[in-house]
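In structure tokens, the next block holds one chain alone, the form predicted alone.
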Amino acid sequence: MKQLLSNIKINVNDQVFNKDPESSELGKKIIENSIILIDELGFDSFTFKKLGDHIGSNESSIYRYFDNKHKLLIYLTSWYWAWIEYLLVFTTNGIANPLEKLKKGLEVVAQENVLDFGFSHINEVLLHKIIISESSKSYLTKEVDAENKDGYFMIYKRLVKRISEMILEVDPSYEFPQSLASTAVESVLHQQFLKQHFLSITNCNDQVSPLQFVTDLVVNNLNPIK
């Protein structure tokens, strides 16, 4: 599987950069130690400055890949999602039984022991402490709207609506299939951020995973088909 989903491409929508970053090895590179440096400084302290100290070039050449950092940051999030999404259909295809499916696309989206699957560029595993720590910055703007209407977020609804879909096939009469699923996925996030920073209000743990809330969570308010 490692093999087969490094080959790949991701494919982030074009409005969000100025230039595909995949299509030169400066792009490759903006993004592999964006990466690096946002999780290292978190995303307020983070400029394209840094990141052209950091990679030996110009400040202006960054700029012609993204306008901004906010729009980095919505880029490194699709990829992201897109990743998630693909592992999903992946690992769910073939599953016949509806819950068990549903509990499958759970753990996927809940990793917390994310594996490298070799992109060249791309650090998962510190993409994914990002996404835990920053992705909200990444819609929690006021140009929300339009930048929603213009689809730089399709890909993270694209996934809680397959979410939704699982979880009508276990209960086709529940009557909030997008509203558990956006609030799973959110879940999932803010648990493994209290897990790391405020045990004091999570009953997450070493012995408690994020997981094993969410599908509580998930699980318990669906009655299955018999």
Contents of the next structure:
Protein chains: 2
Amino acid sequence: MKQLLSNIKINVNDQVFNKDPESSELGKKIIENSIILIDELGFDSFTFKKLGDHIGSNESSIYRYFDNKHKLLIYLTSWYWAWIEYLLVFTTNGIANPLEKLKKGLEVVAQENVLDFGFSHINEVLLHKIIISESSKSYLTKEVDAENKDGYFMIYKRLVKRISEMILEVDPSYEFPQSLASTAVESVLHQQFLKQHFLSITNCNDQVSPLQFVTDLVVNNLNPIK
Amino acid sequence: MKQLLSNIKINVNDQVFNKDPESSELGKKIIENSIILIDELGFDSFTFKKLGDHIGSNESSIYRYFDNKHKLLIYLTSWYWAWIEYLLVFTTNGIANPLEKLKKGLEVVAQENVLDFGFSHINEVLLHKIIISESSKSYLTKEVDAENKDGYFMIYKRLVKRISEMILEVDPSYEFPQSLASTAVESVLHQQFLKQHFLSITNCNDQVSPLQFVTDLVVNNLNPIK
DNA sequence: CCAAAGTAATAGTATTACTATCAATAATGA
DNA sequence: TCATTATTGATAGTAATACTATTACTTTGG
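Switch from the form predicted alone to the form predicted together with a further copy of the same chain and print that structure.
So here's everything in the complex, that chain up top.
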């Protein structure tokens, strides 16, 4: 698996960058270290100036790759969801039983202890942490409709649709497959956040995982055929 | 109801402000117009300078009420949840049947078309819009644990707990009442956002409301006693 | 080995997010 | 009613942010 994945290049909508960060050493350093710095400082305190200092490069060089930190965040979230989508398709491929397939799919989406698959420069563990606490900022903006039109959120939406299709395969009569899928994906992240910060409003802890809760939630809503 | 509510003062943790905005005309103008401006510009582009210009007051005067716009957002979200909590308790009070009570509770939390109850200076309709697209920014920060310790999110957590208690009353054997409650509250807002911006990953639209979906989601997970 | 592309260095601007000081005015209470 | 105090406004100033522009240096590919 690790072998396989390290040969894959994950493609992100090229409208989010000015210059493909995968195309140069500096670009890769920008991605690698932005993940480290955003995790460390939080997205709000993260700046291109600080990133430049951190990697010993000039601020202006970073602007040649990304117009602003918001687009960099879109890039990182897209990359994450593309990666999860890849794992989802790969992992569930060939599972005949729809319910098994859906459960396996949720498992991929809900993974808490992400493994670093050794993509040269991306630390998936830190990226996963960023997704939990920063990813919703990528769409909670005044520009969301314009950016959505430009396809910035395509990968995320495609992933949710895949889950909703799995739901429908289990129960074609279920009325809200898309809403259930989007809720499941959202909830998995939210419960991980609550587990870390607001323990009193979640049942997730060291014994109970967000995956258990969400699997139960989704499956109990469906009436499998037969 | 309107009569009743206009006599109530909603209390927000006084650590979030330096000077109670309810205690002066300027304070009320700050709250009233911050809601209008945040709705108009989005929280990210909103500044105290712009608010000052908008209300014909000096920037420095606003700083005397709130240290920064983040604390103002905490104030606004706390106010909103306190108001919803009040409506929740008021509306569900006296309903004997646990399932009816829970459904009614979800109805309050999931209300899409908020009514302006005529609190003199707060536009609940705009505030509700702000909650949908900005409220999660109040806790998705690096300071969340410190602020949580100081009680900044108490009202929100208390509301979620009330819902989780209603869930338990319907089905005492249900394993994840808090997680289900936090998911329901979160999902209701998220589905409203999706309905507005990412239609392809929700089933909510003019015919199907987030309330319908979430009620179905919650109720199907519970096995009522008897 | 030359041209083109990529990168670094420097400088500069407008805005943001404040803090500090002082003056003007309004409210209060002795 | 006069003095005190609280409240607000005006002005100024600082450090940081979020960029843009220009120029020069350094690779690398043909």
